[in-house]
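This document starts with one chain, in the form predicted on its own, laid out as structure tokens.
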Amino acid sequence: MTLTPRDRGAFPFGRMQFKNKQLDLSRAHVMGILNVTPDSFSDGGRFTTVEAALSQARRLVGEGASIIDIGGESTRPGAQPVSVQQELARVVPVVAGIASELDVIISIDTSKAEVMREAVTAGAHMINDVLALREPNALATAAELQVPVCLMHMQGEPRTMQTRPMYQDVVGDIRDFLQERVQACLAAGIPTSRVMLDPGFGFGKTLQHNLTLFKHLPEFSQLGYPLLVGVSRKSMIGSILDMPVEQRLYGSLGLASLAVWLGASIIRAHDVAATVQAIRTVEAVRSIQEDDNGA
């Protein structure tokens, strides 16, 4: 059964602690994307210097981003892996620069334990892992660092994930995977208060899989953890609208609004200002309290 926002109740989460910062999850927030990579699908090569990355971070915060998500290794379909040292060289100076200048929560988008540790030491407040802490030492490192983690589902790995992805039951399979990873976190000493979930739109999923997941988003919120949704400019929007990546803003805003309506707490986006405005309008509708007569 697919639940409506009224069935599940709007904004059920309280405050989440991010080291010395808090995020009030009684409302939805935007996570601004900052890829310091040469090959990301949308903005690769634009922010590869520290100064360019800091300038972009300032802009994202000014537009209303509550979190900046810094990634030093592309996870687009077909992406090639980078070494630990390459990734560290890309992200650590940017994390340190943002931490010293801007009052914003910093997320490190990585699957490598070494990068998690160095980024958090430099000032990052959370870990956003597309592999849900399955790489060597990632789980133990995240537990030791005592910062929130976002566990994402991905079938396969970036180089092959879009090669004929298949599921028995896409919603049930991904829900079961995320529940298993939550249990692994709990066993490693990561409390439920530091866990977020991400169904992983576009990561080892066909268009039909992605649309089905979107329709059933409330079932993931019902797991009891804040839900992060990232669909900004992705190929699913291009497939629906037959638009190139630079023309996918309106489709991204439509799905961001729908995601918040269906229970997402955090929207990961390239276009922060427009996304902030879109989700505020959704929140205005969701926050209205109706009496029994609907007045």
Ligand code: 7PJ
Second form
Amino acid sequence: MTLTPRDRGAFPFGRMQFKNKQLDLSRAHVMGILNVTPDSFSDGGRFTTVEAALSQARRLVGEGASIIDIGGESTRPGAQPVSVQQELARVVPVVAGIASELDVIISIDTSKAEVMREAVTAGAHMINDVLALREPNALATAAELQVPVCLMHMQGEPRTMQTRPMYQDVVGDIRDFLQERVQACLAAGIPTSRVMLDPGFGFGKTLQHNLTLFKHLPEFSQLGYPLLVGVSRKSMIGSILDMPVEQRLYGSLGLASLAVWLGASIIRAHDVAATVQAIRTVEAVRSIQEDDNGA
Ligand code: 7PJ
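Just the form predicted on its own so far, so send over the form predicted in complex with the ligand.
In what comes next, the whole complex appears, and the chain from above leads the way.
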């Protein structure tokens, strides 16, 4: 189903509350990525000291990020799991440092209940979970912490997810999964006002799956929850353009712009300044008010 910009109108969302902060969802926002891991695919090992991570966070905020997403466990294909202790040691000091210094929404990218709890206690405002709160205690912990959650779809687990992913109907299957996870949230006491959805580009998906999902993004935004899209520097862009990870900026901007046009509210990106400029131009087009004689 394709909607014209006029059908779609402005973003149908108001403000989302993140503890003491708010996000105005009548426009799109950039979530800047801060990996405090030694092994992430595009920036692994660069921000492993607290000071390096803080200075990168300052830079992301200066470039216009509304949210900073802090991750202490790489989810790239083939990545090895880390222990709770290791993940806590990586993320908690960085969350605390950013919370004490910067006026920005802090997202904790984790699937572990203990990490959710400690990060939110240290100052994080939301949970970004690539497993959509399927780990033990994750649902109950997120409910108790009373912060917004991003529920992402992944088929399989990072170690094996790219070995022959398969769907009956990639759009329908992932929509069904996300709706099931929303129901699980409601049952656990997480209200719909705290839910965001993400189809999870690159997580157990072939290039064909990713492109089909992208084309059908309006069907995900029509579920009625703010949509988060993460494609920055991902291998789907590498496959389309035959470019290594450090040369995927232009492709990332193309897809970020298209995602906003198709209804995404939050774009998760490494290159914040460039992404902010790209999506602002899209929003200028989207929000233009035409008068009835067509002028
Ligand atoms: C995503 C994520 C994504 C959400 C990663 C990478 C891999 N969280 N965490 N959505 N990707 N919500 O940055 O390429 O697409 S890690």
